[in-house]
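Take a look at this one chain, the form predicted on its own, written out in structure tokens.
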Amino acid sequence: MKSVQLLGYGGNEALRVNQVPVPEPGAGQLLVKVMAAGVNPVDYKIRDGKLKPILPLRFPQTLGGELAGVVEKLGPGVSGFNVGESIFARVDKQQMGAFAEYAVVDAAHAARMPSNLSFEEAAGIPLAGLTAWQCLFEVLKLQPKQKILIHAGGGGVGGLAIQFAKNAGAYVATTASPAAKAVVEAYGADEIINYREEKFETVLSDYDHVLDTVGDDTLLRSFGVIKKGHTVVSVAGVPEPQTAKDIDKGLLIKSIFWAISSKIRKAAKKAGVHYRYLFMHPDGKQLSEIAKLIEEGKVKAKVDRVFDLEKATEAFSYLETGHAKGKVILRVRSGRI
């Protein structure tokens, strides 16, 4: 089968497109063929090197998160789900196998796919979804009527958060450039703030929560805009120690992110508020939950842009110019099944 893979770390020259094995499923585990498979940042900072701290990896790799596809085979005892079943699931981070023609991936980790949804819309869902999802519900707590903003409105996460959050009940302000007002406005946020013409810190305050997607400048002004006592949540700065434990890491580990967080846990005290990163993690039931919402029309996918397998480092590099509004995703079969 072919399979997207890293020899090493460095840029795209380090990807290839290689022909290896159909993996065979273990216990508690599906054979996936996939149709479709979503690109993130996390792709070219696992590519870069950037994570090998606390992902290190053997050569070849075959990279890839997120996928939507279809069940070719069940594991060992493996039960709820069947054979030519469409789904999408995020895949074990250890694990990875996402940019191939089959993957495996632990049937706790995966659900049925909506049914309103393509491949290529489905595949871009996970990832961005469970990391919206974990930080609203699973951090922060976020209960109606509560006030939140969520950075960079017009991206994967920020984009799922926004309606996450609408249906929740919560009052939502987002950062977004005037290219992306139209579609921030359009998932249902309460404010926008044009990052370019304003600082949001001088417009808002009192909130409950706020939601980084931006990390470095934002994320230290994000401090500003909360009540004491109330939390920032980023997935774009750095990880703090309690994060160590989020993701079963020893004491060597915990200390590099106690370093490495030393300015931002500082200007949060400063501020009178906390400061958390998130780690998501796989899961198949808020992974259903998220479907449902979906398959009631209350959540919208955002697709920017589509490529083939085989064009999977000019994915990387659209994606790291900054300017993808919505997923991008790597098409690797054609069509509904």
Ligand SMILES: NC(=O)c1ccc[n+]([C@@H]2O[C@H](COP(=O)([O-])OP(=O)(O)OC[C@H]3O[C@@H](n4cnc5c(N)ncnc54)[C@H](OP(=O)(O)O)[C@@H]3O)[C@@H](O)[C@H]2O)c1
The other form holds:
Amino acid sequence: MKSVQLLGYGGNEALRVNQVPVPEPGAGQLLVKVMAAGVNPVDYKIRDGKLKPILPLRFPQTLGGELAGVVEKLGPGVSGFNVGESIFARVDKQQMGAFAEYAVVDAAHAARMPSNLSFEEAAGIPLAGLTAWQCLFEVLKLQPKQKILIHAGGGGVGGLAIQFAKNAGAYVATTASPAAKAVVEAYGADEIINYREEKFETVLSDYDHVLDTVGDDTLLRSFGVIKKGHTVVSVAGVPEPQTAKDIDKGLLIKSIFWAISSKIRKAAKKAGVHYRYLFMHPDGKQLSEIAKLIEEGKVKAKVDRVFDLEKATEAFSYLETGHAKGKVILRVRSGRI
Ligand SMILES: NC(=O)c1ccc[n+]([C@@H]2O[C@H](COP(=O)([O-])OP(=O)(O)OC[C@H]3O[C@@H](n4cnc5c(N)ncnc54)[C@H](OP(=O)(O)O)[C@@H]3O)[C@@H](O)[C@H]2O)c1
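Please could you give me the other form, the form predicted in complex with the named molecule, since above is the form predicted on its own?
In what comes next, the whole complex appears, and the chain from above leads the way.
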């Protein structure tokens, strides 16, 4: 089968479309005939070697973190799924493998695909959707009527986060360029700050939460927007000591995270607020809840561009501009099954 593999850390020149054997599902796993796969910033960060300390690879490595497709075969002990069913999933973080004609997925990480989505729309939901969900409901414990600032509302994570937060009854401000304004309005954002013209911290104050998907200066300035004692959660800043615990890492990684987050933690302390960094995790149950919201028409999928699997490097280059409006997708097979 065809698969997009990374031959070693580097740029797009390190990617190849290779022929590899179809994988066998192990206990508790599904073999999925992949129809489409979502491309995410983490894919080019992995390619570059930026995740090496926490995700060491053996090359060649088939890339790809999320997919939509059809169950081809059940591994031993799988219940709750049938051959021929359409599913979507965030694949195992260590194993990856979604950029291929077939992939193996833990049944616990998969959910039935919303019936009102195409495979291409569905493939872009799991990774960004679970990230947004876990930030809002696991870390921030967002409640109705609370005010939240969600950065980069035009992006994959930000767009789904706005929709989940609105559906939970929150008041949502977002940062977006003029090119993304119509997109974030359609998601239901209450207040849109053109980050190219205005400084959000001069417009917003006394917020309950911030979800940061940009990092750097945007993250540091976010500490001035929320109430004392409240939390800024980031997925684009720097991991902190609690993150090491979340991902079951020991003292060495905890010390590294402690050291690299010291500037950010000091800034948070000075502002009297908390800083958390979240690494998302696959979760089939949460994905089923997201699928329900999509089927009820409460959350929409937004695909920006679709590239054929063989054009993966073009998809990477486009996403790396940092200005996608919605999701970038690899089409593995055409049509509905
Ligand atoms: N820790 C985790 O588990 C985890 C999980 C998922 C994602 N992430 C990280 O989260 C980040 C976002 O991911 P994504 O998938 O949402 O990326 P994405 O889809 O590529 O986001 C692109 C969006 O960012 C907007 N943007 C760029 N600069 C901005 C700024 N300064 N202020 C506000 N908006 C800005 C762009 O809007 P304009 O074009 O309008 O400028 C564009 O719409 C990435 O760094 C990714 O690696 C981490």
